[in-house]
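Only one chain is shown below, in structure tokens, and it's the form predicted alone.
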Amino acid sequence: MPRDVHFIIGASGQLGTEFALELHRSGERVVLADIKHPALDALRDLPFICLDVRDRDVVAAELKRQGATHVHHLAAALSARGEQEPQWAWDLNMRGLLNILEVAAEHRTIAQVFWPSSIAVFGPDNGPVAEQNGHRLPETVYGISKQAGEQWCAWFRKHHGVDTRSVRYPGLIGELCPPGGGTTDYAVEVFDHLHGTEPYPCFLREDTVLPMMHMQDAIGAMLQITSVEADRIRNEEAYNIQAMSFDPATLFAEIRRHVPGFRAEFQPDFRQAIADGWPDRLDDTAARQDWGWSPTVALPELVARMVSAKSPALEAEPDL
């Protein structure tokens, strides 16, 4: 029986890099695609295709040539950059997704499409806790594209039988790659400022609570939802997944347990308005019930891992 071929678009990004590495380590057959080569040495020897997902003909030809059975479409313009370049962001996010869905509908050898949605689908009128099928009226280009993308995935699932699967990711924090232009990026980039002489300039207010997740759980959710039987995916759009929620003040206090001299100051910019429109946490009951979602990394472990990765010579203070 032929092996599955996992075709990862956006494989050089924050999520794509760690997902590709996990699949490669587990022995899966992986093909990487992006507009830039992977930065990690561990991925350099894997098949790589320089590809713009907006070019439908190239996408179709490469998916067929590589014998792709599972497409993981992770390329996207994120929230902060999307507000600065709205037409480019909409074009990348929408045309790219539609190209993948159309090709999957035409080529039945593609068994499944995974595409990540986001907390950005929720708007300021949603309230602090976002229900699974709660009101969604996003106010950013990124959020609008993700909301539309959820509807397109549901449409292709209903009318063309494309097995689409999706989760709504919160802010993602990992050790391997820099952030890519999102509103939650402060929680990643701060770890590159642990030992600077100047305070870290945080672009959100100290009391801005947002849902967050360590990359280990982000990858775990993707592996879980893509491996379960199709009849367990009862939500036609995307599933909420929740790991932890915190504000910058709480994160920085945890960092100071490991790096007592760390300092930060708060300089909110245009990203504050974006964050103010997002929920504090997501109700992920449906994901837990339908396919067994459960996070594994809490805030203390997240910070300890990030500090260790950015400061390998430091020993974290023990829990008291």
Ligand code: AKB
Second form
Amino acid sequence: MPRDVHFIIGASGQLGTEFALELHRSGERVVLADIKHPALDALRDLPFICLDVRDRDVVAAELKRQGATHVHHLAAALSARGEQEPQWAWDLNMRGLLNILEVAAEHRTIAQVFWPSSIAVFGPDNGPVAEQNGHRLPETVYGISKQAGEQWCAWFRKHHGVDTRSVRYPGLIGELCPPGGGTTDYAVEVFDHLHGTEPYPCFLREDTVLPMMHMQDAIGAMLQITSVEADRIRNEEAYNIQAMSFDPATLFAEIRRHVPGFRAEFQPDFRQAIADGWPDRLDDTAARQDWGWSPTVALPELVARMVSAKSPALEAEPDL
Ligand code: AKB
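Rather than the form predicted alone that you just supplied, could I have the structure of the form predicted together with the ligand?
Complete assembly follows, chain above in first position.
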């Protein structure tokens, strides 16, 4: 039986890097694609194609040439950058996804497409807890593109039988690769300021609660939802997944258990308004029931792992 070929678009980004590494380590055949080369040494010897997902002809030719059976389309402009460059963000997020879905509808050798949605599909009218099929009125370009993307995936599934899978990711935090251009990025970039002489300038207010997740669970969700039988995917749109929710003050207090001298100050900027429009947490009952979603990393472990990765010479045990 021919082996599956996992074609990862956005393979040099935060999620793509960790997902590619995980699949490669578990012996899967992986082809990486991005506009920039992977930064991680462990990925340098894997097949890499330099491409722009907006170029439909190139995308179609490469998916065919590589015999892709599974497409993981992880390239996107995130929320903060999207507000600054709306046309560019819309074009990248929408044209990229439509290219993949169209090619998947034409090439039946592509068995499945994974594409991440986001908490950004929810808007300020929603209240603190976002239900699975709760009201969605996003106020950012990024959120609108994710909401439209969910509907495009549903349309291609209904009219062309494309097997699409998707989850709504919260802010993702991992040791390997930084995000870029998001509103939840403070919770990653703070770990590069643990031992600075100046306080970390946090761009959100200290009481801004947002849903967050360690990368181990983000990858776990992706592996889980892409490996279950198609009939377990009962929801028309992307699934809510929840791991933890915290505000900057809570995160920084946890950091101080490891790095007592860590200091931060709060200088909210335009990203505050984006964060204010998002829910505090997501109701993920449907994901738990339909395909067994369950997170594994809580805030204390997340912080311990990040501090240890960013301070190799330090003792990472908390002062109890
Ligand atoms: C962002 O902050 O834009 C992303 C997201 C929540 O989707 N991390």
